[in-house]
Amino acid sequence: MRVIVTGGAGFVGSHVVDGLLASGHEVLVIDDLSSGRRENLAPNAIFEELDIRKGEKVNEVFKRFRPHAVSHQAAQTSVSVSTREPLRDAEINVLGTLNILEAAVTVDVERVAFASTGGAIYGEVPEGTRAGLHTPPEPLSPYACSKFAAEAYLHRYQEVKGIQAHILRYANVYGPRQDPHGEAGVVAIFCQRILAGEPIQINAMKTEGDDGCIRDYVYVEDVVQANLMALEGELEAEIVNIATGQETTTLELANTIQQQAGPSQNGKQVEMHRAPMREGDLQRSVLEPTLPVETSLAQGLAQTVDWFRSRPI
């Protein structure tokens, strides 16, 4: 099977590419390398350096490669960036997605797996509950709005154009290759800073007695398996939550990473400081899993810490 993976030089996308290649599929990666890294590219995959906002160029690549399926991972993924630059967020996440869908229709693509966000699309999840597929979406940030709009377009293309669409609502994905620089996932940031013995920041509503935001952390390989199921026709549902259903505070996450990391490189005790929550951040986001996941938080963090330990700090 020929598969196009957008964002295939990025964190999740590159793992999806690896999974597809290991399963014997032919893969073409589309990535503009604005956040993805060339070092993440699999040598056995075809690579096109391309911005998905360039519709004509996207169409040319699809016509040349003629994929059977598409894994659409390319996106603007930062909530805080979306609040500062909502137009850019919508250009990439909505118009870019439409370019992919239009190109997919042109060459009769059978299936599209779309990386959506359960971690943002449901809004605040009340204490003691988990957001399931029955939970009405309540996007509170431009990022969540753009992803929800893209979901609606996918549903429409499935109804009218006959593309089999699978919307994968990810919880907070973590694992090897996650970028610790800039506005990245907290796991990557904590891993790098804790291993280096540098202070870390707990974003919280209160300066004392607050353990920070509550999140549902899912390991990247479990996300890959969901993508493979969707692309290989083993997934029937149109929308699924990819999550563990377990809640973890930012402080609990930091302490677990500290335990996995052991003594820091410089032998210093890592200091923890509290800071205000960022604009657009949710206080609590926990999902009801649709598919079983195999990796516990402790197992996933151990593998992630080991990967960061092997990297230059």
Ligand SMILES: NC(=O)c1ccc[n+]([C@@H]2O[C@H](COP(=O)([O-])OP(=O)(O)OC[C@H]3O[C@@H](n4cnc5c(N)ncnc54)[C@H](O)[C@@H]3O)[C@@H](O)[C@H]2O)c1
Given for the second form:
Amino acid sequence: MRVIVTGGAGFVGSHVVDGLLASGHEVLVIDDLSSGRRENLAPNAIFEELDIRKGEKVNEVFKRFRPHAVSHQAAQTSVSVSTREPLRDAEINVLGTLNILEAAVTVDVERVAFASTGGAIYGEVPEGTRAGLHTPPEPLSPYACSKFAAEAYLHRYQEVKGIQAHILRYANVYGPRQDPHGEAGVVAIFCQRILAGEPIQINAMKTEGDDGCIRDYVYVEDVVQANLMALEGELEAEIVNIATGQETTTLELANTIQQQAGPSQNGKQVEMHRAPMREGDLQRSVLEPTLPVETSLAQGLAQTVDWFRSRPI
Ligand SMILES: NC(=O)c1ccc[n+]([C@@H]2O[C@H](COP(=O)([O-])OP(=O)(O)OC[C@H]3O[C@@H](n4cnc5c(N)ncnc54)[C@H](O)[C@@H]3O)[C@@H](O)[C@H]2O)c1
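Let's compare: the form predicted alone is above, so bring in the form predicted together with the ligand.
Every chain and every other molecule in the complex is listed next, the one we just looked at coming first.
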């Protein structure tokens, strides 16, 4: 099968590309390298350096490659950038997605798997509950709004144009290749800083006894498996949550990474500082998983710490 992966030089997209190639598919990556990296690109994938906002160019690539399926991962991914630049966020996440869907229709693509966000789209998830598919979305940030709008377009294209749409609502994804220099990606940030013996900051840990924000962390390989199922036609559902259903506080996360990393270079545990919650951040986000996931947090963090350890700082 021929598959286009948008955002295939990024964190999640590059793992999806690797999974597709390992399953014997032919892959073309569209990425503008705005946050993705050339070193993430699989040598066996065809690469088009292209901004998905350029509709005509996107169309040309689709006409040349004639994909059977598309994994649409490219996006403006930062909640805080979306609050500062909501127009740019919408141009990439809404109009960019429309360019992909229009191009997909032109060449009769069968299936589109779309990287949506369970971590943002459901808003605050009340204590003691998990956000399931029956939970009405409550997008609280421009990023969540743009992803929710894109979901609605996917649904329309399925109804009207006959594309099989799979909306994959990821929880907080972590794993090798996640960017430790961005504003998001707390696992990557903590791994890098803890291994370097540098202090870490725990947002929204306000008082003694408060362990910070609560998140549902899902390992990237489980996200890849969900994409493969969707692209290979083994997933029936239109919308799925890709999550573990387990809640982890930022402090628990930091402590587990410290344990996995062992003593830092100077032999001490790194310092932890409290910091206020950032604009657009949620206090609690935990999802009801739709598909089984294979990787426990301890296993996933061990592999992630190993990967960061093997890289030059
Ligand atoms: N990482 C998470 O925890 C998480 C959670 C929920 C949803 N998602 C979604 O998963 C997808 C992948 O996220 P990620 O964490 O791998 O982020 P990432 O920044 O590593 O990957 C995004 C990729 O898209 C590319 N890109 C951005 N704008 C583009 C444009 N205009 N044209 C072409 N390419 C463009 C970037 O260069 C990058 O390679 C995104 O759609 C994101 O919203 C991620």
